[in-house]
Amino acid sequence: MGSKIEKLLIEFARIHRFMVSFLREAVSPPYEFKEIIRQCYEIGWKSFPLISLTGFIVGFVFTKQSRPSLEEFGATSWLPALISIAIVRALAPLVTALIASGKVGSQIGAELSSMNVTEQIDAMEVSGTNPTKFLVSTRIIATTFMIPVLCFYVAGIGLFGGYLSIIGKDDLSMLAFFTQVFESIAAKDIFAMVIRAVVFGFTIGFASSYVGYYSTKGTEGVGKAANSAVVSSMFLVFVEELLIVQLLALIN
């Protein structure tokens, strides 16, 4: 028991040191703008096909499943308002974060782990390149920036999927649908979505970079790092979702 507690405390100390190192390198020049842009392209643009399909399916299926409950009360006219609030406030950031945890998290974890195994990180330190600034800071900044961008896109695609689900049974124009959608969305809903997306994006980048950067040596460590990056990112996203929901409930 004592050794387990000691290992846990050492792990917390290493996480704290990793966080401090990231914050220091993120705000101090020189800034790696080219690498940040490249990571934004890798994280954002290359995720669009998967994000598009997932967002459309979520919006379509959620609308389809919500209709029977509203039909019992004769309130199907409220369907656009229901799906708009649900997608914008909760589903869009959560779905985006989970998809990014699987795709982006595993990519970052495996990439940094493979560089650690092949001693490329040690070579960068010897050559005078700061690996924390070039490898870690750029990826965390890119995920923190791109997850909110993808979140807005998922919200739009999800609402479009909901609209296609509605017009399968109702005669509703796109103008009337989106008019009701925007009338139902308040500023606090957009704020809640952005807060979630930023926190989730930072968490995915930080957890994946940490797992990959401190992975064990050997080829087996690469697979473990990729798996641990996905699992830890998803777990933290769910924990943060719970905390953010409670915090927003207190504010409102």
Second form
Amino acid sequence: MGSKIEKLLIEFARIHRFMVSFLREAVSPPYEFKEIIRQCYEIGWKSFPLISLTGFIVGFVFTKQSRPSLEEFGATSWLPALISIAIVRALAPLVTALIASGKVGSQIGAELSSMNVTEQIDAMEVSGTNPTKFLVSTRIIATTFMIPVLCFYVAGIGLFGGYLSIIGKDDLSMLAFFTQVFESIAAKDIFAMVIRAVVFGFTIGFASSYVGYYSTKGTEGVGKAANSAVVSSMFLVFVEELLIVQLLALIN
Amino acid sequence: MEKNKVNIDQNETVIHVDDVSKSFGDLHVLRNVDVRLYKGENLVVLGRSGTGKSVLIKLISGLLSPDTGNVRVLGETVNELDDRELRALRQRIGFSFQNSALYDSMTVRENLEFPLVRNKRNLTRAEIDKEVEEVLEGVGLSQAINQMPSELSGGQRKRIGIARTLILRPDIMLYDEPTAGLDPITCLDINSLINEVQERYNTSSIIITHDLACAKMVGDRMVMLLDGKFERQGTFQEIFDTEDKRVKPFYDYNFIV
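I've shown you the form predicted on its own. Could you give me the structure of the form predicted together with the partner chain?
Expanding to the full complex; the earlier chain stays at the top.
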């Protein structure tokens, strides 16, 4: 029991040191702009096909499933409002974060872990360069920046999916649909969505980089790091979602 | 193959490992180890696998910290330096890894540029290109400049690994098993390269190996790690002129069997 607590405390100390190291390297020059842009491309652009499909399906299916409940009260005209609130307040950030945890988290975890196994991180250290700045800061900054961008995109494509689902049964112009959408959501909803996405993006980048950077040696370590990056990112995203919802309820 | 005479200044110690111990859990790898590297010298560290040879050079480069004792490199106590000081010191130490540790997502050119552009930020594009081409030519691999590490052979990877460390013009070179996994002819090439680096760049080097042909070809002096201590040191003849059962099989396997 004692040794478990000791291990846990050591882990917390290491996470703290990793965080401090990231913050120091992220704000201090020289900046690795080229690598940040490359990571944004890897994380953002390459996730577009998967994110597009998922966002569209979520919007389409959610609308389809919500229709019968509203039909009971003769309130199908509220569908655009319902979809927009659901997507902007909850679904877009959560779906983006979960997809990114799987795709981006596993990629970062496996990549850093295999660099660790093949001593490439040690090679950077002994050549007088800073692996935290080049490998970790760039990835965390890229996820923190790109997840909100992807989140806006998921919201848009999810709403489009919802619109297509509606016009399967009702006659509604796109202009009328989006007018209702924008009337239903407030600026604070958009703001909350951005905050969520930023927090989730940072979490995915940080957790995945941490497990990859400190993975155990060997090929088994690479597999474990990739797996652990996904699991820990998803778990933290759900915990944060719960906390953010409580916090927003308090503020409201 | 005889090694050329080089100037070794025994009055100037560039590395002093002073009474260092290092354990991993219950495993005591190094026990009160003492060793010095003199300026201009090639020191070979011999020993069985798992005896702590690589741990020694990781302590010297600051990748690991000693449990007790001090490691002094170029006048600085490595285990007392902060991050920035350690990074500055590391620019003067070249570390050639056993598996080369090339950055596999970068071309050879990018591998060589990586430490250069991050440590010497005022260099122009032309100067960077010149440095890269010069150091690649030095290891005889100019043609590989745009290749990816995965396209290179084991020997070529070793050479590029050495070139990447040389690009910062280090005072000290640390070679971790430079000939491991290579065929005899490539081993000869790598050994010649190690000697060439010593002569051309005036480096002081520690070479970790259990390849006695390599040790004989590149070493000016040798030490042997036995049970976590340097029990034997001297020239090749002095080391192996013994009936010690921990030492003799080394020689027998390499030169008789």
